[in-house]
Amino acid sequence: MADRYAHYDVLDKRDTPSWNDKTRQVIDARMSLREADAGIGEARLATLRRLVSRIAPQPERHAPANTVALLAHKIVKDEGEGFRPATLPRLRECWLRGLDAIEAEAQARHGRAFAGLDAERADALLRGIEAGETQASDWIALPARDFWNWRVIPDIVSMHWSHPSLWSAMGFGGPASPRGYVRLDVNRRDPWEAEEHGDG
């Protein structure tokens, strides 16, 4: 599949009117999170790092992004937002939990770790989870579905795309802080937004 923004940076507008100090204070704060910071320990650690791996993959022809430290600081930070199920506790021991309980779930059906089960096998366990068919006693006190639900699919996919790499992928032009988008009409676009090209 062709990349229509395969030579477009939005980082390019970094030291430009489109962003003032504070959103370059965000970003940047944001791409230097480390997986080797995240304090959820190493077994979850691998575990996460496979789940993001068969949610969202990395773009192809731009930088990486760092999803999995992005949602392992969410994780450790425990600041949700604001609701959830009465069936799920707090963002971070639902997460903890979960992690554990997706590694039991490997052990059970596979007796091995998450993070070793190849592509197959993995997404087959994830849509398991999905569907609310497990078979590890972890998920008896946490709702396989709900987990996925109001955790897994929100949370990856949300710190995924708040990467300036998926940004530049689609074409989003950033924040809008403090220059703002003019041109809002179909088919038209701001002198310094992404122009889409057919031939990648």
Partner chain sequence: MAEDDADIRCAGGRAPDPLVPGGWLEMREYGEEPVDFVIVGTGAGGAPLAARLAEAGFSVVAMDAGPFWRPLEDFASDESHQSKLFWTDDRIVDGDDPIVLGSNNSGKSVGGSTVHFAMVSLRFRPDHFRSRSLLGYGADWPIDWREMWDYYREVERVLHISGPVSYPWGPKRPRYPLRAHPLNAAADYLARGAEALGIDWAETPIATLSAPIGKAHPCVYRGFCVTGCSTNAKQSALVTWIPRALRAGAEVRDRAMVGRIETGPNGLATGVHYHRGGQWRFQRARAVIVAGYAIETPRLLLASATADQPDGLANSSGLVGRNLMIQLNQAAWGQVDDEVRSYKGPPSLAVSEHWNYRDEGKDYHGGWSYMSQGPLPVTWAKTLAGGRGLWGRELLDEMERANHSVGLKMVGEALPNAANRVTLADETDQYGLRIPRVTHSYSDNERAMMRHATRFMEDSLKATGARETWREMGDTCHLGGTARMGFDRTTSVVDADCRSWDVPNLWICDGSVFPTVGGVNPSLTIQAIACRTADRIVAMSRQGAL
Contents of the next structure:
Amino acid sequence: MADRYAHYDVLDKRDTPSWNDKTRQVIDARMSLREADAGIGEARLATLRRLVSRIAPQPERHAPANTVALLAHKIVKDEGEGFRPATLPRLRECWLRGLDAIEAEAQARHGRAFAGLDAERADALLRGIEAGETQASDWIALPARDFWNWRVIPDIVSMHWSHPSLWSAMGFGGPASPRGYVRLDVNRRDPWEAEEHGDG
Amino acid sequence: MRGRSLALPLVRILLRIARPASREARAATFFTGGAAVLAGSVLADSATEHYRGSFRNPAMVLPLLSASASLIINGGGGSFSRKTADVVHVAAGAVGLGGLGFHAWNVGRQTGGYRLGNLLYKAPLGAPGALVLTGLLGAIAGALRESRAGAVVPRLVTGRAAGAVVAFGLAGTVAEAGLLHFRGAFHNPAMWLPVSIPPLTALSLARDVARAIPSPATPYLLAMTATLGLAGAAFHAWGVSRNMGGWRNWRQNLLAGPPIPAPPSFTGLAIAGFGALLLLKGRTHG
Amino acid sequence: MAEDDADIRCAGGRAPDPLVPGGWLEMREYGEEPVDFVIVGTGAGGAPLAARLAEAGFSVVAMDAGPFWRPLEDFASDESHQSKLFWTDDRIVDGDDPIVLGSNNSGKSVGGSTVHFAMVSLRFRPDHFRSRSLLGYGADWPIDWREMWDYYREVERVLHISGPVSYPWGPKRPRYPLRAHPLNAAADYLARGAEALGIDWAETPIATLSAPIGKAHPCVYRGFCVTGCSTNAKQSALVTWIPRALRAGAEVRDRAMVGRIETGPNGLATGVHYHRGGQWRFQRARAVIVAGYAIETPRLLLASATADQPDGLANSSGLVGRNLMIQLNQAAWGQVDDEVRSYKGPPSLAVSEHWNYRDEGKDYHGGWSYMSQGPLPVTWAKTLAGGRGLWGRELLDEMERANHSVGLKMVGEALPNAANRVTLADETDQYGLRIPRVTHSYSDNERAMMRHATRFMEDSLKATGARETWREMGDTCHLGGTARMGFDRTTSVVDADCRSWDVPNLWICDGSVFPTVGGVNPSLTIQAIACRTADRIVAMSRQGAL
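Next, report the structure of the form predicted in complex with the partner chain; the form predicted alone has already been given.
Starting with the chain above, the whole complex follows.
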């Protein structure tokens, strides 16, 4: 799909009244997180990288998001939302076991690392987890569908769309305080909102 | 530069009022002055509001052009030919009437049609009327200048007509202020002022027109209304500063806050009201 | 990330002024002296009570497990960061349809979940207070709707609700204090759909300012409402009742987690054990009011079991924790040619209560309303991923069409069902307290309502020209019912005054007392009940009946 907002970068508004100090502090900190600093180990990090790249691809015309780093830090800090289904352990343990299970699944199916699978095989494997059709024994204690629905999807998607590049790609106004919006009607936008360009 | 170019016509108007001249000439100066202030208010207000509307219809630029021309003609202190001036006044009337029609049509086609929400937030139904008033006041001033030479139009008739225009204009402006202050739920007690003083002024003036005798209260009410218009602009400026982000967030707050250019239209009408009083007062002698 | 905003702030004779950056309000402190009332929770239930009881001259200490924010300086325009407003302590969810907790149904701040609520402030349909007698389902409330109507009015004034001048449904109501906000494009789509289907719609009565009031700015339509309002236009308990409570002499203790209600040999409550500043403390009180919402309230009562009351405090009926009700939050979505950009403005500026007031044409019990929507990016991505199973390239592409997406979402009445409940799990949390287990399954009635509502909302979207419409079937919102009020001690936990049947100096006042949840967002009703309870306490105190 043609990027409708190729010329829009929400970060251009960082020093305008659309951003307050607190927002600048939070976003700056987020964008500075690095994968290596999280400390979940190289093997799991490789699995996580491949997983994130399949679930949440980078936008074509905007800077790549550091989604893997965000998620790796979340995992290490065990920063969950608190609630979890009775079938799953807490976030950190759940992810570490889940990453190992994905790796085991790749070994069981293809005899090689998940990080080394091509897109087609990786996606087929993930669709298996999504449907609860798995081969590795790791999934006995960690129900694949629950792991997928309560951890993989919400966590990756939340981290990915917390990054300004993804906001730019979708033409989202981004942070908006103290300045909000004036023009609320259909097909109207303020000068500080993204202008949409037609496909092609 | 801009300050000087604005100040010059004002000085001229003041000089003309101070200078001994015929009653018609002095009245004409009031109408011209009132029309100039009104034109200024319309120009600034329509510029702001139509900028908010992103000038999505090319016709939205017309009130800016028309009000600018009116401002130049009326503020220029009569240094333009009668013909030029008439064209500008008629244009103001036409653009204003067109605007009234367009706004009415536009509100009608919104979801829910003429429901209150649309009257409060969509194209303001009465606002283009101020441009019609600008044209009328300018035209009255022109007619008065003509009458100086040949007394074509009887003073009383002009006085009553002008008084009626001003009274009607005040009533319309009150209605608009009332609607918008209702939208703001009269959150500040001062918001009641424009719906209490100007209506009295309009009534007093209407009574004067009906009786053809100015009452002693009318000039005071006109003076209060004129002052209120200026105070209103100041109040609105303060209101803008109170919104989130204050003046630093001016790109939002000038549009979302109370409209600073709107209240001076009361001032313009009140100034013209003095002209009407002058004519009514002088119907028997002078 | 530097998180200075996690500190205890209410101390040293002062509490933050939520309306002024760096500002403080004077606060009376009671130490651990016995007070007239200790209130557990400062949300929609606890905050009005703190204000009203302190104003009536009682000594009040109100505790909240969460921090005391100053939104102007503490809130970022960011969904992820602002999840600091949610209750993120451990909880187990199970049942056939385990519910997602957090954003839609929890809050951990002074002001509770009103700090991030969507501000929709609707009154119950009068008949819904007597759904058992009049409509044949659920349970009757022991309170007459006309009395509630007066308390609704009080709360609407305190919150400066912006609403339409004439409201299309129900008995005539007085004019809302402030005028309705303009519709955003998403709301216009609701209105157009309703007109096309020939039903009424209205601007949503909403607790965000359309004119400046006091130190609070009017709404700037920034659209981050459900992540906390950094404008302070939102009339949360934090900026309305809490400053009022402080001025009236109530003490607020932030970051104070109550773990147990202590009872004396006579079975009366004597105070609460709470964790604050790294240690357990005890606050003595002549009466305890629990206002922790539908999970924490039963959790605290169950955890306060004694030898005399082994099944939990105030639980002789066995109903503490039972009849947990969610509200259905299903949606229909579609694509339109117009740029909708629904990230602007409060998310729910237009509403239709048609199906709250109309009973014909339903194959189920209960009512529902629906509202326009404005999901922010993370929420929208989770909606698409969870609701449509999109991921990878498909998800990215769909997200890039977000400015042309438009949707309608219901708030639907789930029926009380004793099997849906809150219990204590064996696992413990950071305070050493047993964590709650929340068990939930839908019944056939809810499924029938979902079917009807999503079909109707989809029809509404189609009537406005939306394409590629789809139904989101998974979401829930709001909770209620785990300590229901009623007419007698065997079928309810508290009476109409929110006073527990078993422990006369124990009161429960929040969404958990709802016998039924109706088809509207609960915050206005919770606050109305709190005001009524305050009046009843004052009246009983005068009669010496406390």
